[in-house]
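Here we start with a single chain on its own, the form predicted on its own, put down as structure tokens.
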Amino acid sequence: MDYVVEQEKKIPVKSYDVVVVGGGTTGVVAALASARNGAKTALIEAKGYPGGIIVEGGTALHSFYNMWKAFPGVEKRQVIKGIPQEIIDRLMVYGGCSGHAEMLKGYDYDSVCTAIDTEIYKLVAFEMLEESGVDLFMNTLLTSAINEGGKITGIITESRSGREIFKAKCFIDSTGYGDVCALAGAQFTEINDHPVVNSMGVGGVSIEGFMAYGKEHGLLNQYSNGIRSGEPDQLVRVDLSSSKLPEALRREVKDMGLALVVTSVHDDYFMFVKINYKMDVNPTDRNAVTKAEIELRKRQRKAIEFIRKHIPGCEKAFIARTSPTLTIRRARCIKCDYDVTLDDIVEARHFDDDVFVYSFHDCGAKYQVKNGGTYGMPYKALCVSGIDNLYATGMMITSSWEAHMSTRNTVSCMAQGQAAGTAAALCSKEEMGIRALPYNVLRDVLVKDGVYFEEDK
């Protein structure tokens, strides 16, 4: 390979209390949570809008609430709000959001679907960071950090503005893909253990004529029914079971990477349909990853097809929408202070640093936190091991792949975004090094800010 050494140019300088690298799920909450807070607060993000896995990968936002129903006699109870809510709330008002639609069957699994209109979402999620006062640079990419002495002192980004130097006393790495963390040298691992997707939009459907052809074949694994083009007590979220088709249809499905499960807040639109692809190699190799884009759209193509073939009412479909890349569900597992393991979740431990609680589970007909209750997310669980001004959020973290079926999930990383960007503004406010930050002082801004605690651990 051929080299060339670039010539010596002064870069530009920009200074914060607080950066944010990555507008996505965690990183609109860890920016809102930290602006709000006192901190002068930078958003880099490399897209034009804010949003992420939840405006692109998803099917719905899991999960606000304990697992009530799956457990007879357990209250039910809203585990996840603060900052997360409010942003349900302000989709609410602009018809963006199923609300949290009771899951009336498959409640072992999820306990409601909170479904989302993925536009609607990136100009809330704009307009709040707008009125919280944070200076936003999207289409910008991170290209480098400088460490120094175990603390970053800054980072390098690219855009079509120039090159530039952001500077802060406090850093928060919400990328996905922990690419902070990498560039500045912190411990990491590359696992490859989740496919990647690419979610798409598909018109001109009928989510009854869904429903309807799961229950002929004896398919329906979940379903809720919330509002739905602004009508309460409308189906928004089918889940049918592959495993359960005809051979030929099972091997046809599984060889596509298509989950036959759909969300809804619109008539005649499924807001995403969900295409999976197993890479031999971690994703965060650029070449493989050109090759998945490539094959993830060919398979959208079979999907449609299938679709129009064999579902009621959707005879017409079509993509609507697609991710403008594939989706990860994790890259780099970045090495923090703790990491949380499954006996933690299953067994509803909590901390003493405990920063919100969470119940979710992705594998819930297997594991399930233990009585219906919540687990603790540990302060120490953000903080990037070996780097004093560092934090890491969302799928990120958690090497163990059965932990992070449930740490990784959306309103797990919403919660965490909020966690972090209020330690990083209180951080930043006194100077201090992550692991300095009184936690009791921590505790009491997330409780005046709305984020839920239970009682008695």
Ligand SMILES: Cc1cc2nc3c(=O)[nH]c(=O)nc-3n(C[C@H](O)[C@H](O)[C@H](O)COP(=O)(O)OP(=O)(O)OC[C@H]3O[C@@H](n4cnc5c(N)ncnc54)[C@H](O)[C@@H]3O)c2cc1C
Contents of the next structure:
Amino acid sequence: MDYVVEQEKKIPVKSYDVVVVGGGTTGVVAALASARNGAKTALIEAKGYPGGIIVEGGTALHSFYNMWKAFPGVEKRQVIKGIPQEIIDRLMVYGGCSGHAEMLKGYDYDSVCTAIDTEIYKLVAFEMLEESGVDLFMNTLLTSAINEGGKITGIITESRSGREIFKAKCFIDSTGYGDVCALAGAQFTEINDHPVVNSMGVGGVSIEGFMAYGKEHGLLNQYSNGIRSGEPDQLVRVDLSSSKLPEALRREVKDMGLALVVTSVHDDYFMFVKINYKMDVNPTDRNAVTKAEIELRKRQRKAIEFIRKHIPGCEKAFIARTSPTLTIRRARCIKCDYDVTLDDIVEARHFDDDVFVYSFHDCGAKYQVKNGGTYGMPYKALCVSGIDNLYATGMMITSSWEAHMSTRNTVSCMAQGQAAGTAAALCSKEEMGIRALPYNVLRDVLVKDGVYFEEDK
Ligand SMILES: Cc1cc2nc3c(=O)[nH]c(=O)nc-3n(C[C@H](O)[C@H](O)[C@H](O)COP(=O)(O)OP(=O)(O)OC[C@H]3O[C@@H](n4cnc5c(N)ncnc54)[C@H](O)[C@@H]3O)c2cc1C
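Given the form predicted on its own above, I would also like to look at the protein as it appears in the form predicted together with this ligand.
Up next: the whole complex, starting with the chain shown before.
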């Protein structure tokens, strides 16, 4: 391969207490928590809007509640509150959320469905970030990190305003891909254990028709009623099992990677229809991703044809929105001081350094937190091994596939964001490394800011 050595050049420096890289599911909440706790905070995001996969891929936000419906007699409790719930509250005011719609069938998977309007979410997140005094750098790509003796002293970004260095006392990697960690020399693995996806918003459809199709073929796994187009008690989620379809149709659905799960907060619109594609290599491979982007768009066309042909009330279905790039369920897995295990989750373990509690597992029929309870997310699971001022958050933590199927979900990611953002603000204030932060100090601030813990459960 031919190489060129870049010329040296002076780069302008911006200085912050805390820099959050990645304004997605996790990073929005991390930046809010950091700024609200007094840190001068920058949020750097490659795209022109906040939200990441919460607005590009996921069908509903799993999950703010414990699994009370799967464990009769267990008390119903909301286990994630704080900033994630504040976002929901504002979405509700703007008519952009189904509410925490109770599952009426299939509650071994989840007790509620919380579906959001992805476009309203973008505005809500922008407003909250502005109000909290976060400095926003949109359309800005992280390209490098400077690690001096186990401490990040700066990160380098590119945008149409040129190359810049952001210095800070503490950094949070919320890029999903673990870009800050990898560029700073942290240890990671690339597991490639999930398909990549491009989820489309589909207009000209009927969720009642989708439900009728499921009932007719005996495919119905799950449904819930919530607020849709401003009306309460409407269908907002229907989940069908393609495995029970006649063989030819089942194969067709499988080959195009179509997931028969829809959610909506508006009439005549499916917020997300997922199209999956399993790549041979990890989605950090640019050339392979290019091919996958093309393949996913071909599959989307086939899926629309399938929906028009087979689902009643969807004869005029059309693609109203697609994700600007394919989305991933994980790329790099970053080595942190603790790696949450499936046993921790199903045994409902709590740690001396819990930063929030959580209850949802994405394979609910197989794995559930014991007795409809919660497990704790330990602070050390967010601390990047070998680096003194960097947190990893979101889908990049937790190596085992089974445990990741819990920790990667949106509501856990949001809670991780609040924990890391709060901790980063406290560390930067006291000019201390992340491992020197006294747990009781962090816990007190999290409680003050509405994070739920359940001492007696
Ligand atoms: C198709 C799909 C469906 C899913 N369905 C559900 C579901 O129904 N319910 C659920 O709870 N969970 C679901 N999940 C899981 C969940 O949505 C994700 O795990 C979670 O949203 C990940 O959040 P994150 O903050 O880690 O990453 P993201 O939300 O992806 O945020 C990362 C952000 O970082 C930015 N970024 C990346 N690299 C850089 C860089 N170098 N410089 C600057 N910015 C950068 C990105 O643009 C993005 O905005 C789904 C995931 C996928 C892919």
